[in-house]
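The chain below stands alone, shown as structure tokens; this is the form predicted on its own.
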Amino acid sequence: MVNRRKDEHMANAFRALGHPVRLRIVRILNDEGASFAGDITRRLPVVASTASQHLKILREAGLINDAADGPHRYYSVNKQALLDLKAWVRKL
């Protein structure tokens, strides 16, 4: 059965993962757990403002979560979103 809403959601997730820096961010968070934005940025080949945009895209796609800790933001991977992507690909 075709579920257009689910397909659109998956397409948005795949678009968000369609950049090497965003893939690296997801790998960092998946391997290390929650991390502060600054710690993530230091591991990327981009400036902080660009890293922030990549984090925003991943967050809006539902692939990562964010939370405030005082003046800092930390991020974690949305494990359920990754499991959903994996299950969706398996059905192809």
Given for the second form:
Protein chains: 2
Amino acid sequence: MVNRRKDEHMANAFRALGHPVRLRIVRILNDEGASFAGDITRRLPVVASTASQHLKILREAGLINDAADGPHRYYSVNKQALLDLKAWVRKL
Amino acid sequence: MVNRRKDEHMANAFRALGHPVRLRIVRILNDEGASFAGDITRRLPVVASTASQHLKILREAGLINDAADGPHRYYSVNKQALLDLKAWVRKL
DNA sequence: CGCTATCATCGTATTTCGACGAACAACGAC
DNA sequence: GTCGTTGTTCGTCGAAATACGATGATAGCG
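Moving on from the form predicted on its own, kindly provide the form predicted in complex with another copy of the chain as a structure.
What follows is the whole complex; the chain from before opens it.
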């Protein structure tokens, strides 16, 4: 099948979104713009190390970007990834 | 947050879609219409009992419907659930 | 330099997922 | 009733996910 690899990639993205905390992270970044890790974590019901893991999962799924900024870390949504997601879902 | 419960529900749906086999099931039902369990299973790289489990997960997530039809079981997409999913994703 | 702040990563315990084969249930044909 | 077909559920086991605290790494302040 032509789209087997694409499906694999999309399944990865969906799996990353398939957790309340991670869904909330994406919504925070999407609704309120890029943020520092601490500002995100402060709004989540988990400790910092756990939040960091969730951010890593979203990053590895390609859904968010990160950049170092002094001792802080700046996170933002990957707009292109979200566009791809929307395009895929629209076909359902 | 107003949409905490909604997010929980959407995370469930995303988690259900977060597996290649289940994504493929949804695509089969969506692209080719409702099907018997056996016809679906035959196109998946897993044995029948595993396919049945995946169908159950999708059903419990509300993404597909099922109906008994003699010794067969008939599966179809839940159009409303997909509409909800699309509406949610569109807001990203 | 030492000190604080900010995050990430490591180590670990618990839970959940995902796969299979075996056993079970429901239906139709006979 | 007994088969044969279809599909689900059960039992099990290894792999992965999820949470936490502890430790490590880096940047800026003094």
